[in-house]
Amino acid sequence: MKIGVVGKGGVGKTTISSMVCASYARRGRRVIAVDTDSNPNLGISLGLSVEQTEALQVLPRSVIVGERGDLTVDELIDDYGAPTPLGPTVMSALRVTEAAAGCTCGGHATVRSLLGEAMEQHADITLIDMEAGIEHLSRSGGTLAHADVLLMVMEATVKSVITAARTIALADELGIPHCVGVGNKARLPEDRAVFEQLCEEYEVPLLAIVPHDAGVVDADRGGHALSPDAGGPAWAEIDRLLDHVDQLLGSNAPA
């Protein structure tokens, strides 16, 4: 299963990405998490230290992944993946380290190549935590063109839901089969009504509403792992989200 996590800046994509990855790993799935943010932090949320996250080698720009390309998937995982305390293997696809260094198109091409390669022997779940916005869907070929499902993370605002609606239109052009909305940081019950109203108005299929959770906020503030062992309302909703996604895609991976 290949999952892309997208959304407007600040909606909590990396938080949701790490929770989805950790929850799948807890279910016994082999998970590869790819951070495509030019300011990567996914490793921290999965339990790596700041220093370990900074030390991740960035995937080579424009490398073609596969038996006919520059690297096999095995080589890519061995050379550029890092196991995390919460179970998933994390990779960093992009990093901006200097001003005026040029665009990051090469890194996006590498991610597209990775998703295009058959990953079934290497991971049950490959999740791509995308940078903010929708520009990555308009690149030549689309960075996420080979994704099975997009999780469109939203806050309870018109701008955030409109971004999800625009994402659906682009994903349809790329042939991505499933796009689902994931409300985040919801102050219940008021925000639930807002999400339901806006998603109906802009025709965004709403699959889950992750509530505001003090434990998640504390983990983000402290820069430490978001462990599902902590429990809480946000983790319970993530578990329900995974059940829905598995059902949507007919997953038969081990639970």
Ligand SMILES: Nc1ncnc2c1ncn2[C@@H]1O[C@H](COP(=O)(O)OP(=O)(O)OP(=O)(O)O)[C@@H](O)[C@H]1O
The other form holds:
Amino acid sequence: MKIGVVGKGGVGKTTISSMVCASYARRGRRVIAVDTDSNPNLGISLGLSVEQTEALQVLPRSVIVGERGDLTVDELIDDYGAPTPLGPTVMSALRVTEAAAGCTCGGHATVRSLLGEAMEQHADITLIDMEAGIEHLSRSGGTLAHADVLLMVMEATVKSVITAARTIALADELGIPHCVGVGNKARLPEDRAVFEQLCEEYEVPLLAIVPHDAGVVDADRGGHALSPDAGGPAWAEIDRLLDHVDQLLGSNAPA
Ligand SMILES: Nc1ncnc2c1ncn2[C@@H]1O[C@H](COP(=O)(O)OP(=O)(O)OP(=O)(O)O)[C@@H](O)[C@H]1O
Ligand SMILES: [Mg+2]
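Rather than the form predicted alone that you just supplied, could I have the structure of the form predicted together with the ligand?
Starting with the chain above, the whole complex follows.
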């Protein structure tokens, strides 16, 4: 299953990505988590130290992944993947290490190629934590063109729901089969009605509403992992989200 996590800046893409990855790992799935932020920190939420996250080798740009390409998936995972304490293997795709070094198109091409591979032998879940915005859908070929589902993370604001609505239109053109809305940072119960009303108005299917969680704030403050051991309503909602996604894609969980 190939999942893209998308949305407006700051809505919680990295937070939701790490919680989804950690929860799938807890369910016994093999997870590859790809951070496409030019300023990456998904690794920290999955339990790597700041130093380990900084030390991740950035995926080479513009490579064709696959048996007949530049690098096999195995080589890519061995050379660029880092196992994390919460279980998923994390990779960094688009880190910017030099000022004025040019665009990141080559990095996007690598991610697109990786998603185009049949990953069954390597991972049950490949998740891409996408950079903010919708440009990745308009790039040549579309970075996420091979995704099975996009999780469109939103806050309870018109702007972030409109971003999701625009995402659906572009994803449709690329042939991505499923786009689902994930409300985040909800101050319940008031924000539930806001999400429901905005999503109805802009025709965004709303699959989950993840509450604002003090544990997430604390973990980010200290640069710590977001562990399912913390429990609480946000994790319970992520669990429900995974059930919905599995149902949507007819995916088989291992026994
Ligand atoms: N459910 C939540 N409860 C409380 N705080 C949250 C929640 N989700 C995200 N946050 C906070 O919101 C901020 C932005 O989250 P995050 O970095 O995940 O967003 P993002 O969409 O990945 O941002 P960017 O566009 O910069 O990549 C962080 O400070 C994070 O701690
Ligand atoms: Mg992010």
